[in-house]
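In the form predicted on its own, a lone chain appears below as structure tokens.
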Amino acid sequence: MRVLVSDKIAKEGIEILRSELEVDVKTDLSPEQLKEIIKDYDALVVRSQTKVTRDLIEASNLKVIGRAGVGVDNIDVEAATLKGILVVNAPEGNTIAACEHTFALMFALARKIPQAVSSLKGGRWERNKFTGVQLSGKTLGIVGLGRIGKEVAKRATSLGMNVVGYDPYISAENVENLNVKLADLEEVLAVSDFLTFHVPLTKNTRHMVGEEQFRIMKDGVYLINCARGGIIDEKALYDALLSGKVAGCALDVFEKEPPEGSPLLSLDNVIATPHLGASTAEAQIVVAEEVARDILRALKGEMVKNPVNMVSIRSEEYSFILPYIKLAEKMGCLYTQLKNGRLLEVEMTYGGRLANMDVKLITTAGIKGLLSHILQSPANLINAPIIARDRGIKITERKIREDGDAPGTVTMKVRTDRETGTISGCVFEKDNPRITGIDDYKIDLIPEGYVLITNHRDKPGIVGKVGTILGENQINIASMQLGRRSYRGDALMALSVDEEIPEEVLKELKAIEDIKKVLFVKL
């Protein structure tokens, strides 16, 4: 496995690459370099200077792109969705790193320190003409309440200020703690005599922040954005400044990076930082470090702690939900290779503890498995429900809700334009995941190697029969299980076997009396 860093990260992160991998360290690549030597990797690392284009993505072969940092707008992570490539970032590693940086912006915005320290260092001592404002009594109103803006609102609460907050994806439970009044965008805009940005850019917050949302704000209002350039429109901002609506405005990004010729940038009552929100040794170390073990762990085919376009996993749930999802796309992989006809539609039903958990990982599992016998291009965790939309497959979750703590239980009920046939399955204990049924057969099948099933009569002499023709034809039976819905009507069997049954071999088993069907299944 190979991986090409593109970009310059902390060196502890490129030390985790080479403890396994073959690592390249290739920074300051032109578009067009980079395009010709992408094919040759599996795994790319990047920062914020190297473009992940929809044309990059397409000429490589890659597994996995990381992004060491939290913004992904550099990265086209819908052609990497549709490729099947896993995109990874690292969320956390900068929080405080961020939060800090907007404390220090807002601090110098409020008591105008770089425009009183440029005035003496020009040898001029003017006291009067930096009167500042203080922060403690103010209204802080921050829009967007992830990771980086509940540090900033625990902060800002420490230093008296009233804080209102602005997230349409967290719910009041979620910031009881942090002394926040949860408000539509239009009440924190009008309260506010500071505004902090925490948003990702993306086509619903590109300029979220115009001509119409400064007319809402007060007269003598403060920005600070250390999120994304283009959350703010940058003309509207330059209008709202000369005119007073906004007293001042810190910004360490820009629309376009480096902002060379910005208007902004000729303002006095703007202070500007070169994108130095995750700038300090501790972060940069952090981030290289988190998005490594994730290469490492994707490039492994385990799963990653910090997926863009895939469902994560809580962290008190990871260990508890991973066997299901294993589990998962084997009853999928079995459900395809014993049943016939197009898909139409899967329904999802979990019970016992899974029924308070979210799901979705495990959903995607099934629907892997299940596309993964009929496409010629396998899919994974990543393009499967992108897939299985496009072919029109129907999926839905039901949860049951039991008392108590049971065990996890999923049941895959699936209907194709020729039939409708269910498999479930548990986990018994950790990793040990079993198919406890097919249809309405009751069986205990280990999910795994090749498996022998026969539907036939319940009557003496079938199992003995095919142990025989297995016996004298040197295939091992591993194990067992039996399932029947009468006595003397008609059963399953599931037969785990060492090796691969060839054609001519079941040919004989399919001619004895009684049975019905003969598959032969590889898990």
Ligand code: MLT
The other form holds:
Amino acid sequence: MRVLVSDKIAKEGIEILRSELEVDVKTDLSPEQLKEIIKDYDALVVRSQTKVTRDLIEASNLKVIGRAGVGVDNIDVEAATLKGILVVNAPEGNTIAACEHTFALMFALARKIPQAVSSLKGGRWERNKFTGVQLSGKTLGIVGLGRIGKEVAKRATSLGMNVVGYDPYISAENVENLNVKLADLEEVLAVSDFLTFHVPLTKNTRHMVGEEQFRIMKDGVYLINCARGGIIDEKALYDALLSGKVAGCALDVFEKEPPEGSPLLSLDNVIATPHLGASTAEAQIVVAEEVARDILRALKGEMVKNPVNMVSIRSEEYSFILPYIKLAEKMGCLYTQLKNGRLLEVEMTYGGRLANMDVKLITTAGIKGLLSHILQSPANLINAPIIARDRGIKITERKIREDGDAPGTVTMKVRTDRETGTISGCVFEKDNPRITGIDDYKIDLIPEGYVLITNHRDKPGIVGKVGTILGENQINIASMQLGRRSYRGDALMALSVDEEIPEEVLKELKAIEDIKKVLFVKL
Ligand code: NAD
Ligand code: MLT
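Please give the corresponding structure for the form predicted in complex with D-malate, as opposed to the form predicted on its own shown earlier.
Next comes the full complex, and the chain you just saw is listed first.
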């Protein structure tokens, strides 16, 4: 397995990668050079400089893309997802660094530190020119109260600032202990003396501050953007700085980086740093190590800690859920080999302890299994939900909570345009998965290897005839399960066998009187 590291990351991360993989560090490649070599790599590690475009992704054979940092706006995650490429990031390692940089900028802005330093170094002693403003007693508006926004809020109150915040995706309980007054964006813009932004750059947040929003703000407001360029419309910001509406602005990030020729940099009331929010020695080591460990996990097919385009599992539920992920995939795989028709609807029902857990990844694994014998390039846990959506397959989850202490049970009910069927499963003890039902037949099948399934009439002699034919053809039976609807009614037999059953033997089995259906599946 080969990894390309195309932006500079801490050596501690590279060492982790090198402990198990072949690693090339090639920074400052042009998009063309990167595209030329990308097909030779299984993993790509970037910071914010490399643009991982759809074009690059399509030219690649990547299995995983790692972002040493939090923002993934430089990666076309949708294109990666469609191609089944896992994207991982390191979201927590630089939270404090970005928060502290926000305050570094806020203090510098309030006290005109960069301008004063440069004046003094230029040989001047201009004490009156650099009178600043106090932070204590001022209102700080925080837009985006995620990891960084919350840390900023904590520190701002201890500086004596009043904090108002806008984040439509969090609840009041989420910021309960932070002394933050939640308000809508207009109110936050209207009451703040300082405004700081901590949202991701998305379709909704691009230019969320423009001409109209500047009009709402107080005259002489100060702005800090240590999140992403593009959140504030730079053209409107320039006008607001020129008119004095905005007294000063501190930028760590720009719509185009580096911001060559940006008129903002010519203004005295703009201070700026070259995207340094995460640049502390401590943060860079943590994010490089975090992303490197996830790259190793991903390439070994293990669950990763920080997936961006796959549902994650809570660490305390990880070992319980993992065998169900494997089971659900086998259930889907069995279903597609047993039944016919175009998949229309899948209902996953969870009982026992699973009913109280986040089971999305189990559902995704079931869908992956269902699609496994249908597609040219197999679905994976990343792209299965998208493929299902694009094929118009309706997916629902149900939870039965009465038996919360029982081991988890999973039932997959599938409707195709020709029939409806169910497969049920359970994991006994530790990591001992079983298929416990096919339609209304109760069985106890280990979902592994070669399985012969017959539908026949429950009468003496059938099992013997099947065993004889298999024996005559040197096919060893490992285990046998029988389920029946009623005495002498319809029955189902599931035989685990050690060898693949050739087509002519299956024909012989199908010819047995009272056998209605013979299916041979691989799990
Ligand atoms: P996070 O995901 O923990 O928090 C983002 C918050 O923004 C979430 O709470 C979300 O609900 C909120 N949000 C999303 N859309 C919103 C909208 N339209 N309006 C208001 N709130 C909205 O992310 P984080 O780790 O706190 O990072 C925040 C930002 O900082 C990201 O853009 C990240 O890329 C950037 N960042 C920059 C640097 C740097 O070097 N300058 C370093 C680290 C992070
Ligand atoms: C991030 O999103 O983590 C920051 O942009 C940090 C960085 O990688 O520079």
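All of these numbers come straight from a predicted model, not from anything done at the bench. We call the rigid core whatever largest set of C-alpha positions still superposes within 1.5 Å between the two forms. Residue numbers count along the first chain shown, from 1.
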>> Rigid core superposed, CA of L322 - does it shift 2 Å or more between these two forms?
In response: yes
> For N356, is the CA shift between these two forms at least 2 Å following rigid-core superposition?
Replying inline: yes
